[in-house]
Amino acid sequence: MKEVCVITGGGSGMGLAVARYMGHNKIVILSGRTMGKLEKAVEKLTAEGIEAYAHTCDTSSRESVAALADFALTKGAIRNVINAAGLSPTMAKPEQLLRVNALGTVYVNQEFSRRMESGGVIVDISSNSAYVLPKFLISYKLYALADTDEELFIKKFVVRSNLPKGDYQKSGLAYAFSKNFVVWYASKCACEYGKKGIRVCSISPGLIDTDMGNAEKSEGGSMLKYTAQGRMGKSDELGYCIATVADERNGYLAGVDVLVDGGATTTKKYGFIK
(Lines of atoms letter the chains of each structure in order from A and count residues from 1; the text may use other names and numbers.)
(Lines give C-alpha, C1' and ligand atoms only; values in the text may rest on other atoms or scores of the structure.)
Protein backbone atom coordinates (compact mmCIF):
# COMPACT_ATOMS: atom_id res chain seq x y z
CA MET A 1 0.00 0.00 0.00
CA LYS A 2 1.23 3.48 -0.86
CA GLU A 3 2.14 5.86 1.97
CA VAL A 4 0.60 9.30 2.34
CA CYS A 5 1.84 12.59 3.78
CA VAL A 6 -0.86 15.14 4.65
CA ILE A 7 0.11 18.80 4.93
CA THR A 8 -2.40 21.28 6.31
CA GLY A 9 -1.70 24.84 5.23
CA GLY A 10 0.11 23.29 2.29
CA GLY A 11 -0.81 25.69 -0.48
CA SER A 12 2.22 27.94 -0.10
CA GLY A 13 5.15 28.91 2.10
CA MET A 14 6.58 26.32 4.46
CA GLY A 15 3.77 23.85 3.72
CA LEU A 16 4.57 23.74 0.03
CA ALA A 17 8.30 23.67 0.76
CA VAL A 18 8.02 20.59 2.98
CA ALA A 19 5.85 18.89 0.33
CA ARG A 20 8.82 18.97 -2.04
CA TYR A 21 10.93 17.04 0.46
CA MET A 22 8.24 14.61 1.58
CA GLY A 23 6.96 13.88 -1.92
CA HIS A 24 10.01 12.04 -3.18
CA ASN A 25 8.68 8.75 -1.79
CA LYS A 26 5.13 9.46 -0.69
CA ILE A 27 1.81 10.67 -2.02
CA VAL A 28 1.26 14.24 -0.84
CA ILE A 29 -2.12 15.70 0.09
CA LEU A 30 -2.25 19.47 0.46
CA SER A 31 -5.06 21.04 2.41
CA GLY A 32 -6.17 24.60 3.06
CA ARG A 33 -9.22 26.79 2.78
CA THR A 34 -8.88 27.89 -0.86
CA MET A 35 -9.10 25.23 -3.57
CA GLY A 36 -7.70 27.46 -6.30
CA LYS A 37 -4.52 28.06 -4.31
CA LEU A 38 -4.17 24.37 -3.54
CA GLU A 39 -4.67 23.37 -7.17
CA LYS A 40 -1.88 25.70 -8.29
CA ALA A 41 0.42 24.16 -5.69
CA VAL A 42 -0.52 20.66 -6.85
CA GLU A 43 0.28 21.65 -10.44
CA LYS A 44 3.78 22.73 -9.37
CA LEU A 45 4.40 19.48 -7.49
CA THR A 46 3.03 17.35 -10.34
CA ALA A 47 5.40 19.09 -12.76
CA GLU A 48 8.24 18.04 -10.44
CA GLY A 49 7.16 14.40 -10.57
CA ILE A 50 5.36 14.33 -7.21
CA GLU A 51 1.98 12.63 -6.90
CA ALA A 52 -0.15 15.23 -5.12
CA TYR A 53 -3.79 15.97 -4.41
CA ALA A 54 -5.73 18.95 -3.07
CA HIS A 55 -8.48 18.84 -0.46
CA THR A 56 -10.01 21.86 1.25
CA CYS A 57 -10.12 21.84 5.03
CA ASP A 58 -11.00 24.27 7.79
CA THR A 59 -8.95 23.02 10.73
CA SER A 60 -11.15 24.91 13.20
CA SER A 61 -13.89 22.37 12.36
CA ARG A 62 -13.52 18.80 13.62
CA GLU A 63 -15.89 17.58 10.89
CA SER A 64 -13.75 19.18 8.20
CA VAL A 65 -10.58 17.65 9.64
CA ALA A 66 -12.22 14.22 9.85
CA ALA A 67 -13.27 14.50 6.20
CA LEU A 68 -9.69 15.33 5.23
CA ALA A 69 -8.39 12.31 7.16
CA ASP A 70 -10.94 10.02 5.50
CA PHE A 71 -9.94 11.36 2.08
CA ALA A 72 -6.28 10.69 2.85
CA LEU A 73 -7.10 7.07 3.65
CA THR A 74 -8.52 6.60 0.17
CA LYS A 75 -5.03 7.29 -1.23
CA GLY A 76 -3.06 5.00 1.05
CA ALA A 77 -1.74 4.54 4.57
CA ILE A 78 -1.31 7.84 6.39
CA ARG A 79 2.34 7.97 7.39
CA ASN A 80 3.06 11.65 8.06
CA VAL A 81 0.91 14.60 9.06
CA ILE A 82 2.38 18.10 8.99
CA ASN A 83 -0.03 20.50 10.69
CA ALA A 84 1.12 23.84 9.27
CA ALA A 85 -2.31 25.50 9.06
CA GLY A 86 -2.58 28.61 11.19
CA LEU A 87 -3.36 32.29 11.48
CA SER A 88 -1.11 35.15 12.60
CA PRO A 89 -2.03 38.26 14.67
CA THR A 90 -2.60 40.46 11.61
CA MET A 91 -5.04 37.94 10.16
CA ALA A 92 -7.61 37.41 12.92
CA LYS A 93 -9.03 38.39 16.27
CA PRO A 94 -8.32 36.39 19.46
CA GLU A 95 -11.18 33.91 19.28
CA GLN A 96 -10.50 32.88 15.69
CA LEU A 97 -6.78 32.60 16.39
CA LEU A 98 -7.47 30.27 19.30
CA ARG A 99 -9.95 28.16 17.35
CA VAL A 100 -7.67 27.67 14.34
CA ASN A 101 -4.25 27.46 16.00
CA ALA A 102 -5.13 25.70 19.25
CA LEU A 103 -8.33 23.71 18.71
CA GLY A 104 -7.23 23.01 15.15
CA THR A 105 -4.21 21.20 16.58
CA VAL A 106 -6.49 19.17 18.84
CA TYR A 107 -8.68 18.11 15.92
CA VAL A 108 -5.79 17.27 13.59
CA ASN A 109 -3.92 15.22 16.18
CA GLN A 110 -6.99 13.35 17.39
CA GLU A 111 -8.62 12.62 14.05
CA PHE A 112 -5.45 11.56 12.25
CA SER A 113 -4.05 9.50 15.13
CA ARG A 114 -7.25 7.44 15.01
CA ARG A 115 -6.50 6.57 11.40
CA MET A 116 -2.73 6.06 11.59
CA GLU A 117 -0.82 2.83 12.11
CA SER A 118 2.31 2.28 14.15
CA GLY A 119 5.23 4.19 12.63
CA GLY A 120 3.19 7.28 11.87
CA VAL A 121 4.44 10.78 12.64
CA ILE A 122 2.61 14.00 13.46
CA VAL A 123 4.46 17.32 13.41
CA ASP A 124 2.59 20.35 14.77
CA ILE A 125 3.85 23.78 13.75
CA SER A 126 4.05 26.28 16.58
CA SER A 127 6.06 29.54 16.68
CA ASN A 128 8.86 31.09 18.67
CA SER A 129 6.09 33.32 20.05
CA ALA A 130 5.35 30.33 22.28
CA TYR A 131 8.43 31.34 24.25
CA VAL A 132 7.53 34.98 24.95
CA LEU A 133 4.76 34.40 27.48
CA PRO A 134 5.58 35.17 31.13
CA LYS A 135 5.34 32.01 33.22
CA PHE A 136 2.59 33.42 35.41
CA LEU A 137 0.27 33.60 32.37
CA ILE A 138 0.74 29.95 31.43
CA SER A 139 -1.75 27.50 32.91
CA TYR A 140 -1.55 23.86 31.86
CA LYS A 141 -4.72 23.25 33.86
CA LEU A 142 -6.56 25.63 31.52
CA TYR A 143 -4.87 24.08 28.49
CA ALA A 144 -6.36 20.73 29.50
CA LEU A 145 -9.84 22.19 28.97
CA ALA A 146 -9.28 21.86 25.21
CA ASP A 147 -9.89 18.13 25.61
CA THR A 148 -12.82 18.36 28.02
CA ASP A 149 -14.65 21.68 27.46
CA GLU A 150 -13.69 23.45 24.24
CA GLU A 151 -15.97 26.44 24.70
CA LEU A 152 -14.75 27.11 28.24
CA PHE A 153 -11.18 26.82 26.93
CA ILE A 154 -11.92 29.48 24.32
CA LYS A 155 -13.74 31.71 26.79
CA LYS A 156 -10.92 31.62 29.35
CA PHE A 157 -8.22 32.52 26.83
CA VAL A 158 -10.25 35.18 25.02
CA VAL A 159 -10.66 36.93 28.38
CA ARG A 160 -6.92 36.72 29.04
CA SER A 161 -6.11 37.86 25.53
CA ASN A 162 -8.19 41.01 25.97
CA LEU A 163 -5.97 42.32 28.78
CA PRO A 164 -3.81 44.55 26.50
CA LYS A 165 -5.27 47.80 25.13
CA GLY A 166 -4.54 47.66 21.39
CA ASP A 167 -6.24 45.30 18.92
CA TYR A 168 -2.95 43.98 17.56
CA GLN A 169 -1.67 43.43 21.09
CA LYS A 170 -4.81 41.47 21.96
CA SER A 171 -4.37 39.27 18.90
CA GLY A 172 -0.65 38.97 19.58
CA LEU A 173 -1.30 37.66 23.08
CA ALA A 174 -3.93 35.20 21.79
CA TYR A 175 -1.41 34.04 19.18
CA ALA A 176 1.25 33.48 21.85
CA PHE A 177 -1.24 31.53 23.98
CA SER A 178 -2.27 29.40 21.00
CA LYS A 179 1.31 28.56 20.03
CA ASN A 180 2.43 27.85 23.58
CA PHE A 181 -0.55 25.51 23.73
CA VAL A 182 0.60 23.75 20.54
CA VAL A 183 3.99 22.95 22.12
CA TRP A 184 2.28 21.62 25.25
CA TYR A 185 -0.33 19.63 23.35
CA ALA A 186 2.17 18.01 20.99
CA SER A 187 4.16 16.81 23.99
CA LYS A 188 0.98 15.50 25.63
CA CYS A 189 0.02 13.64 22.46
CA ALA A 190 3.50 12.17 22.16
CA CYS A 191 3.02 10.48 25.53
CA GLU A 192 -0.48 9.27 24.66
CA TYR A 193 0.09 8.13 21.09
CA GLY A 194 3.50 6.59 21.76
CA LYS A 195 1.69 3.51 23.03
CA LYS A 196 0.33 3.09 19.48
CA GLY A 197 3.74 3.62 17.91
CA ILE A 198 2.84 7.13 16.68
CA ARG A 199 5.48 9.82 17.18
CA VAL A 200 4.58 13.49 17.79
CA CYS A 201 6.80 16.58 17.84
CA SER A 202 6.35 20.32 17.39
CA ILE A 203 8.44 22.89 15.54
CA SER A 204 8.62 26.59 16.45
CA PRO A 205 9.77 28.78 13.56
CA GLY A 206 10.78 32.41 13.87
CA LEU A 207 10.00 34.96 11.17
CA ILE A 208 10.01 33.16 7.82
CA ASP A 209 10.13 34.94 4.47
CA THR A 210 6.57 34.09 3.42
CA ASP A 211 3.49 36.24 2.87
CA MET A 212 2.44 35.62 6.47
CA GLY A 213 5.91 36.30 7.84
CA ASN A 214 6.29 39.54 5.91
CA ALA A 215 2.88 40.70 7.12
CA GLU A 216 4.11 40.34 10.70
CA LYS A 217 7.54 41.87 10.09
CA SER A 218 6.56 45.40 11.09
CA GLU A 219 5.53 44.22 14.56
CA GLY A 220 7.63 41.10 15.07
CA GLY A 221 10.73 42.18 13.19
CA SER A 222 12.42 43.36 16.38
CA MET A 223 13.45 39.75 17.01
CA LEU A 224 15.58 39.72 13.87
CA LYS A 225 18.37 41.62 15.62
CA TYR A 226 18.82 38.62 17.90
CA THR A 227 19.21 36.09 15.08
CA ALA A 228 22.69 34.75 14.42
CA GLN A 229 22.50 35.80 10.77
CA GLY A 230 20.39 38.94 11.10
CA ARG A 231 17.73 37.81 8.65
CA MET A 232 14.41 36.04 8.23
CA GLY A 233 14.35 32.32 7.60
CA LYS A 234 13.61 30.85 4.18
CA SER A 235 10.71 28.55 3.38
CA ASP A 236 13.06 25.96 1.94
CA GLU A 237 15.15 25.93 5.13
CA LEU A 238 12.12 25.37 7.29
CA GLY A 239 10.70 22.79 4.88
CA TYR A 240 13.89 20.74 5.15
CA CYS A 241 13.81 20.95 8.96
CA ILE A 242 10.19 19.82 9.13
CA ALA A 243 10.84 16.95 6.73
CA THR A 244 13.81 15.86 8.81
CA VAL A 245 11.78 15.82 12.03
CA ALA A 246 8.97 13.95 10.23
CA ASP A 247 11.35 11.36 8.78
CA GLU A 248 10.55 7.93 10.22
CA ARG A 249 14.27 7.32 10.78
CA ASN A 250 14.10 9.87 13.62
CA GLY A 251 12.20 7.29 15.63
CA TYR A 252 13.46 8.40 19.05
CA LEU A 253 12.69 12.09 18.56
CA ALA A 254 9.37 12.61 20.32
CA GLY A 255 7.59 14.98 22.68
CA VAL A 256 9.97 17.88 22.08
CA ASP A 257 9.75 21.26 20.39
CA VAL A 258 12.39 22.11 17.78
CA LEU A 259 13.09 25.84 17.88
CA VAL A 260 13.98 27.07 14.38
CA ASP A 261 14.36 30.84 14.66
CA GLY A 262 17.96 31.54 13.77
CA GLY A 263 18.92 31.53 17.43
CA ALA A 264 16.75 34.55 18.27
CA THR A 265 15.01 33.13 21.34
CA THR A 266 18.11 31.71 23.00
CA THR A 267 20.26 34.71 22.03
CA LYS A 268 17.76 37.07 23.67
CA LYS A 269 17.54 34.78 26.70
CA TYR A 270 21.28 34.91 27.30
CA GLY A 271 21.62 38.60 26.45
CA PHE A 272 23.73 38.22 23.33
CA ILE A 273 23.14 41.16 21.01
CA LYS A 274 25.30 41.76 17.97
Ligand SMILES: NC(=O)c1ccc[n+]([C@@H]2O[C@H](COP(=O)([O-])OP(=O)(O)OC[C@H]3O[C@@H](n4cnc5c(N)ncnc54)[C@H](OP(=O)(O)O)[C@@H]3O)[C@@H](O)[C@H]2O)c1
Given for the second form:
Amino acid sequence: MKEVCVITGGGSGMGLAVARYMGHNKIVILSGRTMGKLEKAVEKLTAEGIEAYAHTCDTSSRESVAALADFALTKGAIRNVINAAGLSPTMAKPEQLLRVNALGTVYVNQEFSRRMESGGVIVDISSNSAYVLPKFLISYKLYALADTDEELFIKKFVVRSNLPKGDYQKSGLAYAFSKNFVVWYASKCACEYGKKGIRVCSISPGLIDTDMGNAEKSEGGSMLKYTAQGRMGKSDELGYCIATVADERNGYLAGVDVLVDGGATTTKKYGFIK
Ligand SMILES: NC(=O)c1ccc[n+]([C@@H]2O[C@H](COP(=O)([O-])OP(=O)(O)OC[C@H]3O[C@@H](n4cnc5c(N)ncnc54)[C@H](OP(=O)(O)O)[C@@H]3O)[C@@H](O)[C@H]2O)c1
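Same protein, different state: after the form predicted on its own, show the form predicted together with the ligand.
First the chain shown before, then all remaining chains and molecules of the complex.
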Protein backbone atom coordinates (compact mmCIF):
# COMPACT_ATOMS: atom_id res chain seq x y z
CA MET A 1 0.00 0.00 0.00
CA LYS A 2 1.23 3.51 -0.80
CA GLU A 3 2.16 5.82 2.07
CA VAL A 4 0.64 9.25 2.49
CA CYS A 5 1.93 12.52 3.96
CA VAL A 6 -0.79 15.02 4.90
CA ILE A 7 0.22 18.67 5.19
CA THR A 8 -2.18 21.15 6.76
CA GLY A 9 -1.40 24.68 5.60
CA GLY A 10 0.26 22.96 2.64
CA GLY A 11 -0.81 25.45 -0.03
CA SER A 12 1.95 27.95 0.75
CA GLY A 13 5.05 28.77 2.78
CA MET A 14 6.72 26.10 4.87
CA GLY A 15 3.95 23.57 4.26
CA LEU A 16 4.51 23.70 0.50
CA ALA A 17 8.29 23.67 0.99
CA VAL A 18 8.18 20.47 3.04
CA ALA A 19 5.89 18.82 0.45
CA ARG A 20 8.81 18.86 -2.02
CA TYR A 21 10.92 16.76 0.37
CA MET A 22 8.15 14.43 1.59
CA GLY A 23 6.85 13.90 -1.95
CA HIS A 24 9.90 12.09 -3.26
CA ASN A 25 8.67 8.77 -1.85
CA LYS A 26 5.12 9.48 -0.60
CA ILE A 27 1.76 10.66 -1.86
CA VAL A 28 1.23 14.21 -0.63
CA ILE A 29 -2.11 15.69 0.40
CA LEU A 30 -2.13 19.47 0.71
CA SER A 31 -4.87 21.09 2.75
CA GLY A 32 -5.95 24.56 3.76
CA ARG A 33 -9.11 26.65 3.51
CA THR A 34 -8.59 28.00 -0.04
CA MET A 35 -9.07 25.50 -2.87
CA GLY A 36 -7.62 27.80 -5.57
CA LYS A 37 -4.34 28.10 -3.65
CA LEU A 38 -4.17 24.34 -3.08
CA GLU A 39 -4.86 23.55 -6.73
CA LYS A 40 -2.04 25.82 -7.88
CA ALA A 41 0.33 24.19 -5.40
CA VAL A 42 -0.70 20.69 -6.54
CA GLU A 43 -0.09 21.75 -10.16
CA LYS A 44 3.47 22.80 -9.27
CA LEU A 45 4.20 19.56 -7.38
CA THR A 46 2.71 17.42 -10.17
CA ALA A 47 4.99 19.16 -12.69
CA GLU A 48 7.90 18.16 -10.45
CA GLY A 49 6.83 14.49 -10.58
CA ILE A 50 5.14 14.34 -7.15
CA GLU A 51 1.77 12.61 -6.71
CA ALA A 52 -0.25 15.26 -4.89
CA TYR A 53 -3.90 15.98 -4.06
CA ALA A 54 -5.74 19.01 -2.71
CA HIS A 55 -8.40 18.79 -0.01
CA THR A 56 -9.91 21.78 1.79
CA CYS A 57 -9.94 21.70 5.57
CA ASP A 58 -10.36 24.30 8.29
CA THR A 59 -8.34 22.97 11.20
CA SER A 60 -10.43 24.93 13.71
CA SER A 61 -13.26 22.46 13.03
CA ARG A 62 -12.92 18.88 14.28
CA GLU A 63 -15.42 17.65 11.64
CA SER A 64 -13.35 19.25 8.89
CA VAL A 65 -10.14 17.65 10.21
CA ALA A 66 -11.83 14.24 10.51
CA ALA A 67 -13.06 14.52 6.91
CA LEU A 68 -9.51 15.33 5.76
CA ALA A 69 -8.15 12.31 7.64
CA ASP A 70 -10.82 10.05 6.08
CA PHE A 71 -9.96 11.40 2.63
CA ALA A 72 -6.25 10.72 3.26
CA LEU A 73 -7.03 7.08 4.13
CA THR A 74 -8.63 6.59 0.70
CA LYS A 75 -5.19 7.32 -0.84
CA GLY A 76 -3.11 4.98 1.34
CA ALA A 77 -1.69 4.48 4.84
CA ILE A 78 -1.13 7.80 6.63
CA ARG A 79 2.56 7.85 7.51
CA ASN A 80 3.22 11.54 8.17
CA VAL A 81 1.21 14.53 9.26
CA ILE A 82 2.83 17.95 9.06
CA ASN A 83 0.56 20.39 10.87
CA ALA A 84 1.64 23.73 9.40
CA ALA A 85 -1.79 25.44 9.33
CA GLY A 86 -1.69 28.60 11.35
CA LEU A 87 -2.57 32.27 11.70
CA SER A 88 -0.30 35.04 12.97
CA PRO A 89 -1.02 38.20 15.03
CA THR A 90 -1.62 40.52 12.05
CA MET A 91 -4.15 38.04 10.61
CA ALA A 92 -6.61 37.47 13.44
CA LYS A 93 -7.96 38.38 16.84
CA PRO A 94 -7.13 36.32 19.96
CA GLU A 95 -10.09 33.92 19.81
CA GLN A 96 -9.50 32.87 16.20
CA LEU A 97 -5.76 32.54 16.80
CA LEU A 98 -6.40 30.22 19.72
CA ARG A 99 -9.01 28.18 17.85
CA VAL A 100 -6.82 27.63 14.77
CA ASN A 101 -3.33 27.34 16.30
CA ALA A 102 -4.14 25.61 19.60
CA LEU A 103 -7.43 23.70 19.19
CA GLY A 104 -6.50 23.00 15.55
CA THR A 105 -3.46 21.10 16.84
CA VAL A 106 -5.67 19.12 19.25
CA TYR A 107 -8.02 18.09 16.42
CA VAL A 108 -5.21 17.24 13.98
CA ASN A 109 -3.25 15.15 16.49
CA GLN A 110 -6.32 13.33 17.81
CA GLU A 111 -8.12 12.64 14.54
CA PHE A 112 -5.00 11.55 12.63
CA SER A 113 -3.43 9.46 15.39
CA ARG A 114 -6.66 7.41 15.48
CA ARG A 115 -6.14 6.55 11.82
CA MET A 116 -2.36 5.99 11.88
CA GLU A 117 -0.38 2.80 12.46
CA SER A 118 2.92 2.17 14.19
CA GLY A 119 5.74 4.05 12.40
CA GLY A 120 3.65 7.17 11.87
CA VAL A 121 5.02 10.63 12.65
CA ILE A 122 3.22 13.88 13.46
CA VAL A 123 5.13 17.18 13.34
CA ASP A 124 3.31 20.21 14.77
CA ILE A 125 4.61 23.63 13.74
CA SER A 126 4.90 26.03 16.66
CA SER A 127 7.00 29.25 16.70
CA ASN A 128 9.87 30.77 18.65
CA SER A 129 7.14 33.02 20.11
CA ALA A 130 6.46 29.98 22.30
CA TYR A 131 9.62 30.96 24.19
CA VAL A 132 8.79 34.61 24.92
CA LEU A 133 6.20 34.09 27.65
CA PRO A 134 7.27 34.79 31.23
CA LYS A 135 6.96 31.67 33.42
CA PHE A 136 4.20 33.13 35.58
CA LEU A 137 1.88 33.33 32.54
CA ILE A 138 2.26 29.64 31.64
CA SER A 139 -0.22 27.23 33.22
CA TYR A 140 -0.10 23.59 32.09
CA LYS A 141 -3.20 23.00 34.21
CA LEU A 142 -5.10 25.43 31.97
CA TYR A 143 -3.56 23.87 28.83
CA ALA A 144 -5.06 20.53 29.92
CA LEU A 145 -8.54 22.07 29.51
CA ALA A 146 -8.07 21.80 25.73
CA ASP A 147 -8.71 18.06 26.08
CA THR A 148 -11.53 18.28 28.61
CA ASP A 149 -13.37 21.59 28.15
CA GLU A 150 -12.50 23.38 24.90
CA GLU A 151 -14.78 26.38 25.46
CA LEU A 152 -13.38 27.05 28.93
CA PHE A 153 -9.85 26.75 27.48
CA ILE A 154 -10.71 29.41 24.87
CA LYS A 155 -12.41 31.65 27.43
CA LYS A 156 -9.47 31.55 29.88
CA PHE A 157 -6.89 32.39 27.21
CA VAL A 158 -8.98 35.06 25.48
CA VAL A 159 -9.30 36.87 28.82
CA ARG A 160 -5.53 36.63 29.41
CA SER A 161 -4.70 37.70 25.85
CA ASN A 162 -6.83 40.82 26.19
CA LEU A 163 -4.80 42.15 29.14
CA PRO A 164 -2.31 44.29 27.16
CA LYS A 165 -3.30 47.53 25.45
CA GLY A 166 -3.37 47.58 21.65
CA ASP A 167 -4.81 45.13 19.14
CA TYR A 168 -1.44 43.83 17.92
CA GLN A 169 -0.26 43.24 21.49
CA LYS A 170 -3.45 41.29 22.33
CA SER A 171 -3.10 39.11 19.24
CA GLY A 172 0.64 38.77 19.83
CA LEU A 173 0.00 37.43 23.33
CA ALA A 174 -2.70 35.02 22.06
CA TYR A 175 -0.24 33.82 19.38
CA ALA A 176 2.46 33.22 22.02
CA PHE A 177 -0.01 31.30 24.22
CA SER A 178 -1.21 29.24 21.26
CA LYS A 179 2.34 28.33 20.18
CA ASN A 180 3.55 27.62 23.73
CA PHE A 181 0.53 25.31 23.96
CA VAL A 182 1.56 23.54 20.70
CA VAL A 183 4.98 22.67 22.16
CA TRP A 184 3.37 21.33 25.36
CA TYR A 185 0.64 19.43 23.51
CA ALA A 186 3.04 17.79 21.03
CA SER A 187 5.06 16.48 23.97
CA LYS A 188 1.90 15.22 25.69
CA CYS A 189 0.81 13.44 22.50
CA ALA A 190 4.29 11.94 22.05
CA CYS A 191 3.84 10.18 25.40
CA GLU A 192 0.26 9.10 24.68
CA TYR A 193 0.82 7.87 21.12
CA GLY A 194 4.34 6.50 21.74
CA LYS A 195 2.84 3.25 23.03
CA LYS A 196 1.17 2.86 19.64
CA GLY A 197 4.47 3.50 17.82
CA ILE A 198 3.54 7.00 16.66
CA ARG A 199 6.18 9.67 17.11
CA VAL A 200 5.26 13.32 17.75
CA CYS A 201 7.54 16.40 17.75
CA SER A 202 7.12 20.13 17.36
CA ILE A 203 9.22 22.62 15.43
CA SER A 204 9.55 26.28 16.37
CA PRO A 205 10.64 28.48 13.46
CA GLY A 206 11.89 32.01 13.87
CA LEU A 207 11.03 34.68 11.30
CA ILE A 208 10.84 32.91 7.91
CA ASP A 209 10.44 34.54 4.49
CA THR A 210 6.91 33.27 3.79
CA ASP A 211 3.83 35.47 3.24
CA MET A 212 3.18 35.24 6.96
CA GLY A 213 6.76 36.05 7.95
CA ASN A 214 6.85 39.09 5.70
CA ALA A 215 3.50 40.32 7.08
CA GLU A 216 4.87 40.07 10.64
CA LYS A 217 8.30 41.52 9.92
CA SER A 218 7.66 45.15 10.88
CA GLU A 219 5.74 44.54 14.16
CA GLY A 220 7.12 41.12 15.14
CA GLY A 221 10.64 41.23 13.73
CA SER A 222 12.44 42.34 16.90
CA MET A 223 14.16 38.94 17.26
CA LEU A 224 15.90 39.26 13.87
CA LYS A 225 18.83 41.16 15.34
CA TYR A 226 19.60 38.19 17.61
CA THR A 227 19.97 35.67 14.77
CA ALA A 228 23.50 34.32 14.29
CA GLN A 229 23.38 35.05 10.56
CA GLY A 230 21.49 38.34 10.85
CA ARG A 231 18.73 37.32 8.44
CA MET A 232 15.30 35.72 8.08
CA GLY A 233 15.11 31.97 7.48
CA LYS A 234 14.14 30.61 4.05
CA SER A 235 11.03 28.48 3.64
CA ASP A 236 13.14 25.82 1.89
CA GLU A 237 15.49 25.62 4.90
CA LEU A 238 12.48 24.99 7.14
CA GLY A 239 11.02 22.49 4.66
CA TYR A 240 14.23 20.45 4.83
CA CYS A 241 14.35 20.64 8.63
CA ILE A 242 10.72 19.55 9.04
CA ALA A 243 11.27 16.64 6.61
CA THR A 244 14.35 15.59 8.58
CA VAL A 245 12.43 15.52 11.85
CA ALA A 246 9.69 13.47 10.14
CA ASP A 247 12.19 11.01 8.62
CA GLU A 248 11.92 7.50 10.09
CA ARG A 249 15.72 7.41 10.63
CA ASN A 250 15.11 9.98 13.38
CA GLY A 251 13.19 7.32 15.33
CA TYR A 252 14.37 8.41 18.79
CA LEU A 253 13.37 12.06 18.37
CA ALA A 254 10.08 12.38 20.24
CA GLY A 255 8.29 14.73 22.63
CA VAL A 256 10.72 17.60 22.01
CA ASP A 257 10.62 20.94 20.29
CA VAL A 258 13.20 21.71 17.62
CA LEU A 259 13.96 25.43 17.73
CA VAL A 260 14.89 26.59 14.21
CA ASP A 261 15.29 30.35 14.56
CA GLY A 262 18.85 31.07 13.48
CA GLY A 263 19.84 30.88 17.15
CA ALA A 264 17.84 34.02 18.07
CA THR A 265 16.18 32.70 21.25
CA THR A 266 19.41 31.20 22.54
CA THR A 267 21.83 34.02 21.68
CA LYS A 268 19.41 36.46 23.34
CA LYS A 269 19.18 34.27 26.45
CA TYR A 270 22.97 34.01 26.82
CA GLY A 271 23.49 37.66 25.89
CA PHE A 272 25.87 36.79 23.02
CA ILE A 273 24.13 39.28 20.72
CA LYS A 274 22.73 42.40 22.38
N1 LIG B 1 6.71 32.63 8.69
C2 LIG B 1 7.12 32.81 9.92
O3 LIG B 1 7.89 33.74 10.18
C4 LIG B 1 6.68 31.86 11.02
C5 LIG B 1 7.38 31.92 12.22
C6 LIG B 1 7.05 31.04 13.24
C7 LIG B 1 6.04 30.13 13.06
N8 LIG B 1 5.37 30.09 11.88
C9 LIG B 1 4.31 29.08 11.74
O10 LIG B 1 4.58 28.26 10.63
C11 LIG B 1 3.36 27.74 10.09
C12 LIG B 1 3.36 27.93 8.60
O13 LIG B 1 3.32 29.31 8.31
P14 LIG B 1 3.98 29.96 6.99
O15 LIG B 1 4.99 30.91 7.46
O16 LIG B 1 4.35 28.89 6.05
O17 LIG B 1 2.79 30.87 6.48
P18 LIG B 1 1.69 30.73 5.33
O19 LIG B 1 2.33 30.63 4.02
O20 LIG B 1 0.73 31.81 5.60
O21 LIG B 1 1.03 29.30 5.65
C22 LIG B 1 0.01 29.11 6.56
C23 LIG B 1 -1.04 28.26 5.88
O24 LIG B 1 -2.03 27.91 6.83
C25 LIG B 1 -3.28 27.91 6.17
N26 LIG B 1 -4.33 28.14 7.16
C27 LIG B 1 -4.57 29.27 7.86
N28 LIG B 1 -5.62 29.09 8.68
C29 LIG B 1 -6.06 27.83 8.47
C30 LIG B 1 -7.11 27.04 8.99
N31 LIG B 1 -7.97 27.53 9.90
N32 LIG B 1 -7.25 25.77 8.56
C33 LIG B 1 -6.40 25.27 7.64
N34 LIG B 1 -5.39 25.95 7.10
C35 LIG B 1 -5.22 27.22 7.51
C36 LIG B 1 -3.19 29.02 5.12
O37 LIG B 1 -4.03 28.75 3.99
P38 LIG B 1 -5.55 29.27 3.93
O39 LIG B 1 -5.53 30.71 4.35
O40 LIG B 1 -5.92 29.07 2.50
O41 LIG B 1 -6.33 28.40 4.85
C42 LIG B 1 -1.72 28.96 4.72
O43 LIG B 1 -1.53 28.21 3.53
C44 LIG B 1 2.25 28.46 10.84
O45 LIG B 1 1.74 27.62 11.85
C46 LIG B 1 2.95 29.65 11.49
O47 LIG B 1 2.32 30.09 12.66
C48 LIG B 1 5.65 30.95 10.86
